[in-house]
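A single chain comes next, written as structure tokens; it is the form predicted alone.
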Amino acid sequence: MKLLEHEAKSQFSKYGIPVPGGVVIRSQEELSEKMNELPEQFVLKAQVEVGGRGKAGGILMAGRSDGVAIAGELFKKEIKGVPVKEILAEERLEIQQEFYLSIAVDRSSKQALILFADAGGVEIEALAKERPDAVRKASLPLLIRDVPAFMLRDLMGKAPKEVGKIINQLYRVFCEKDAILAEINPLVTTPSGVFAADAKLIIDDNALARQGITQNRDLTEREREAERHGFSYVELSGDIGVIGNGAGLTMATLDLIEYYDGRAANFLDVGGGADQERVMHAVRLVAGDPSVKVIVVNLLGGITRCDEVARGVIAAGITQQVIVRLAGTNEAEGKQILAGSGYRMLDSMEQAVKAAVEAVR
């Protein structure tokens, strides 16, 4: 789950990483009330979970004389389609130099990957492509508590020595907060010291409960409903709903849809042993997406009984066409139940997917 900038900075500050002073506001009136907590010149930063907000007009310079009016305009905006509901009003830093610092999970080596560059800001991606040697890297096992001194020297180059301390502090945030990404872009030097001018922290969804987070804000309403029912569910951008049992079978169904030039609307794995009620909830959940025009139910009956699946499909009572492929335990009974209610059944996954793609066309 992505934390907002002010939330990430709050965590960084607890670990000793210097951050600019500021206040979070949820209305322009609130800024007026908190104006005395800010310096003469400050920055208004939209708190939205999207990248590139600066180029999209989400970061504006302001002062005590015009800050309230500028905040009012910013609250009216949408940044890449996301409405601005919170703004971080923060002191304007006198930046001397910018750096880039991030720590992420390197899935190939199963270690922490630290990246550091002598330039930061919005052009870091271009720098990494044009001059890959400008981004220095280091990997280390997560069992190591501190970044070794020799790694810090190789990463920092000629950066101020204070930066080494911040790398270690960010590494502790990364480990102790179960993060998959901790980033400071830019990390800046000023006459008053080194500061995290921006902050990004993404927590592993599987560790939210351990971190005391009760709700994953990154989930859509349907994804939350799927979570309540225990489904593995991901929303996609197509118009063919997909229900399978087992990640491999469900992914294969999605691949076939793509192969036949269709577009899947979702990934939904009901899991093994799904009964009538579970299947019913799965079908209703997928059908609740207004973009879904047809649903493919592709299940193999092992511990899952095909007759239970059939009853669940019928009990869902949805309006979209449902194309079913069942095989395995109680297959004949399941097919008989569906045939009696007029459902379309096909013998193979390929046939079911082809029929769904043709139905959408």
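Numbering follows the first chain given and starts at 1. All figures in this text were calculated on a predicted structure; none of them were measured in a lab. Rigid core (definition): largest C-alpha set, two forms, superposition within 1.5 Å. What changes on going to the form predicted together with the partner chain:
- Taking 2 Å as the criterion, V279 does not count as shifted between the two forms: its C-alpha moves by less than this amount when the rigid core is aligned.
- Core-superposed comparison between the two forms: the Cα of F75 travels less than 2 Å.
- Shown in the overlay between the two forms, fitted on the rigid core, is a CA shift at D198 smaller than 2 Å.
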Given for the second form:
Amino acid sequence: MKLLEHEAKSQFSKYGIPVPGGVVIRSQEELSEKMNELPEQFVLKAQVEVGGRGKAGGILMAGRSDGVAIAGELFKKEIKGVPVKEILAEERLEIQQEFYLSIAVDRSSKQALILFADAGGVEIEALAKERPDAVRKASLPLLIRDVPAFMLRDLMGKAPKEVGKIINQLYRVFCEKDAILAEINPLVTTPSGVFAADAKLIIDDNALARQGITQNRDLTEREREAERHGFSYVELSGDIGVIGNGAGLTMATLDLIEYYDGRAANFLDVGGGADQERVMHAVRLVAGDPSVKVIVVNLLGGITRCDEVARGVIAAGITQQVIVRLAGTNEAEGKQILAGSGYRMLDSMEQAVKAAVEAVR
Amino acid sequence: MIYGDKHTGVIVQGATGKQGAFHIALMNEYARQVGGKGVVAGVTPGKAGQEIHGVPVYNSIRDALKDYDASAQVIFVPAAAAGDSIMEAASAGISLVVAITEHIPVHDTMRAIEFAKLHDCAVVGPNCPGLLSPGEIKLGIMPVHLSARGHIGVISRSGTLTYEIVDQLTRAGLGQSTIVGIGGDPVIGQTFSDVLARFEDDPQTKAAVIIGEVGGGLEEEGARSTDLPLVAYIAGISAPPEKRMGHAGAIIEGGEGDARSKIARLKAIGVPVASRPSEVPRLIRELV
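Moving on from the form predicted alone, please list the structure of the form predicted together with the partner chain.
Let's see the whole complex now, leading with the same chain.
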């Protein structure tokens, strides 16, 4: 789950990483009330988790005299489609130099990957292409508690000494907060020291509970309902509902729909051991999306009982057409049950997907 | 076959849970069919003395190893304790751990894999269906009725999609040497390269199918690392960016790991890529 900038900064600050002074406001009134906590000139930053926020108009300069009016305008905006609910009002920094610092889970080395660059506020991928010398990296096994001094020296280059401590403290944040990404872009030097001018922290979804986070904000309402049933669900924009078991098979079903020029309305993986109850909930959830015209159920497994699945489909009692492909235990019985209630059951995923695409034409 | 054979003794961690108990029965049913050793002991801390489908349960792996010979372990314990189980196995001298458990925090996985490496222990998974060498050994939860013994190695980040493709291979008369589900998490122990290296040394394996999906670049890394004839299928060509497609690892992040660029890179190094699962057998036939 992505934390907002002000949440990430408050975590970083607890670990001794200097952040600019500021207040979070949720309304214009709140800004008036907290105005005396701010300096004469400050910056208003929309708290939305989208890249390129500044260019999209989410960061505005303000002062004590015009701050409330500018905040009012910012609250009315949508930044790349995301409404602004919170604003971070923060002191302006007198920036001398900018750097980039991030620590991420690296799939390839299976270690923490630390990236440091001599330029900040940039897209790191683009910088790595244009100026490969400016970007330095190191990977560190998580069994190591502190970033070794040689590694800090290699990473920092000519950056001021305080940066070394910040890299190490960010590594501590990364480890203790179960982060998949901790990023400071830019990390800036000013006459009064080094500061994290921006902050990004993404927490591993599988570690939310032990990090004391009860709800994953990144999910939509329907996605959250799906999660309660133990489904993986992603909303898409087409008209063919998809239910599969296993992430790969469900993705392959979506791909096959696209291959036959259809458009999937969703991705729903019911997970293992799809019984009557789970299948019923899955079918109802998908059918609840008004854009869904037909549903493909593609279940394959050793232990999935086809008769249970068939009963679940029927019990859902929905109005849309359901096309089923089932392979597993009690296959013949499942077919019989569905045929008896007028459902279509096909032998391969290709046939089922083709039939669904034809049905919406 | 790779990783294990009929003579491999297996311990199951999380033996007394619903999943563990159910799959001990299935693994041993298969072992009986093929004349293999199968699951010799189960481990669940605090449950020593119980029996699960005739398999004795111990409090720890070290205790189990006093009475039985085993080199492989299959893990069904809940996510919060699974990292610990991997490390316990490695430290007790187990050389192969198959971690079925889903939703393990990725930091736990990284630490456990690092620890296992110090003990020369290979980890398959987590969040995987395990592996199956038809006619030899089943470690995990793969259904056995879709497979047949043969010469094609199969490596996949998925579960059911693997069964789909294995089914199609079998129907086309292309049996399998070993089918390895390496797992759907962003960080996994054995990667495509590791498994392909073992397939290269395996006289039974003549070609391999790699079944990948969006996220990361392990498929390309694997394909570059081997001389074995390969066919690939990549799921997720229709997956939107920044959305997790069921697997924790199936996500296009920062414009990286999307299916189209993966497919392009694989084709650029000469690997035929199937546009649908049903094309895999034909592409394999063209190679061998």
